[in-house]
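Only one chain is shown below, in structure tokens, and it's the form predicted alone.
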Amino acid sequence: MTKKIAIIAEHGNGKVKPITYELYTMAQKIQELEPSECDIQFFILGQDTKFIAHSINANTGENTHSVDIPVAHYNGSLYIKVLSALFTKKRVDYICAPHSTSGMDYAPALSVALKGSCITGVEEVEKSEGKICFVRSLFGQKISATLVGESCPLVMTLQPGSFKPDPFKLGSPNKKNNGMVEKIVECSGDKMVFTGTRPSASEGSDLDKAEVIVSGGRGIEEEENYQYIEMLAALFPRSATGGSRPICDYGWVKYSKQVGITGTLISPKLYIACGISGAAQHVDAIRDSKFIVAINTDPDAPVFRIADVCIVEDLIEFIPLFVEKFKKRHRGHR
């Protein structure tokens, strides 16, 4: 019996978001591990999404359904209503959604509506004892959990950056079709009303322009110690300072400086993480940095797994000594 994998495409401003093709890569991994034949299909909700549906179809060769709903912007309750009705009629075994603000909103509720199961923040797919398992991090990436969905359908959200799309695995021309259009009617009367959007505080920040970014985390211990982050950043031209989510929540730095999935995704030439343990949301946002240096007192900090240089020191002591040494050496070369 053929199993079905549904991918909920994420889009914005008339374009497919990159996470959609990461979801496709995860779906292909499930397809490889499943003993039964698997059929992959895309579903995209919104107004006038037929053009985007054809774009997905052209890039993957998979059946793509453009589901017309009467709102142009994300509406959680409407997504749950439409998708639960759709997947009750069109039975599926796996539902893949992005671990984004919208995906995290509708995915758990959708699994409840369909009487299925839900695994959020998936980072890897593997097979163990004949079962397909899904791996995710817990407790700030200190441990990994291997989970199995016991009820069908299994709704999953994928952690961005976990599966990089392979251009050689995209659909072949002989699979291409014109993309099917699925129109949903009687969707009016929803209680949630869209009132507008506001730009993220990180838009227009210096983080996306800087060649060197120095960020502080909970390890700086006090707000006044952020001066050490600024002191280190001042050594480099075209630099900027950032912070992890916790110190932004504490109000020690502005949210415009937040580095993370819910803040700013960065790709500088050099990234220096000071007192940052390395939660998944932070690590995924810095993966594209060319060179990563991490300073932390905990030798087992998850950030050390992706750092090119690992410094196990107290940043409050290390940074002033480093700055002093750097300036002496710089003066000596004049």
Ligand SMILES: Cc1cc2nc3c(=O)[nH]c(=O)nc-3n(C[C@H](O)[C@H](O)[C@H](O)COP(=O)(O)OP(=O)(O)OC[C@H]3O[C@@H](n4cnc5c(N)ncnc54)[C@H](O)[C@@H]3O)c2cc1C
The other form holds:
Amino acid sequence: MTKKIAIIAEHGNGKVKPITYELYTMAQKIQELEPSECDIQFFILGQDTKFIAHSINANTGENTHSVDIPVAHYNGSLYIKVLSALFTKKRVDYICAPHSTSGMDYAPALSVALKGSCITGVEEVEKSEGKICFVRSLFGQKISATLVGESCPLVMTLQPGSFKPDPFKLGSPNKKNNGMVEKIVECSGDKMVFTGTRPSASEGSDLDKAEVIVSGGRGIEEEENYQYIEMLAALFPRSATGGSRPICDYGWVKYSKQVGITGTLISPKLYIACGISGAAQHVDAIRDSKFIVAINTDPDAPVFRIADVCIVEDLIEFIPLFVEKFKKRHRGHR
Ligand SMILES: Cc1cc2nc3c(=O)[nH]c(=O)nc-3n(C[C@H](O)[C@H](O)[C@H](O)COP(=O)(O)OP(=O)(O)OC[C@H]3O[C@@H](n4cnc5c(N)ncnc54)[C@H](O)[C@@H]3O)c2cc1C
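Next up, the form predicted in complex with this ligand. The previous block was the form predicted alone.
So here's everything in the complex, that chain up top.
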């Protein structure tokens, strides 16, 4: 029997978000590993999503369903209601959603509503002993867990940055399935009320313009040690300082400085992560940096997997010494 894979597209401001095509790459991997034939379909929830549906259809050649709901913005209770009604009618085996703020909100509840399984934060798909398994990190990327969905449908959320879309597999003219865009109208009341949007928290932080960004994490240990981050950043022209989410939560720095998937996504020439472990939510936002330096006392810190230069040192001792030496050398060159 043909297996069915549903992808819940993520979109905003009338555009498809890149994670949608990462979900497609993951679905194609499942398709390769599944012994039975697999059919991939996209579902786009929102108001007036026909244009988005056509663009996904043109890029992938897969069937695309535009699901009309009476709200323009994400609404968790409505998503769960509409998707569970939809997938009760249309049987599917896999439901792929993004590991985004909205995906993490609706995916687990959707699996409960459909009496299925749920695996969040998927980073890899593999086959072991004839079963399709899903790999995700645990404990700040220190442990890798391999999981299998025991009940159907399996609802998954995909960690952004895990499956880079393959341009050769997108929009292939040789696809058997030429794709279609079907409009499904779903209207029902909901319990959540949209109250408005706020400007991005990164406004005024210079994180988007800086060529060098130095960030501090929980490893700075106390608020006053953020001076070391500022001291290091001051060595570079066109620099800015940032922080991981915990130090913003503690109120040590403003949220406008938060680097990460729920803060600002950055792409400086140089990124220096000080006392930051390298959780997926932080690392996914720094991948586009040209050069990454990490300072951490733990030689096994996950941040070192992405860093170009790894410094295993206590930042509180290392940074003042480095700054002093750097300044001495700089004076010597003048
Ligand atoms: C939905 C969601 C969204 C999130 N969004 C974000 C986000 O946008 N940005 C973000 O950053 N996080 C985000 N997080 C949190 C994220 O999962 C991690 O908890 C967070 O990034 C960890 O911050 P950290 O690295 O500063 O702290 P920790 O993980 O506690 O790491 C501290 C590190 O400092 C090192 N250290 C300790 N002392 C020293 C020292 N003296 N010198 C050098 N190194 C030292 C330690 O070895 C450790 O590796 C999010 C989480 C969720 C669930």
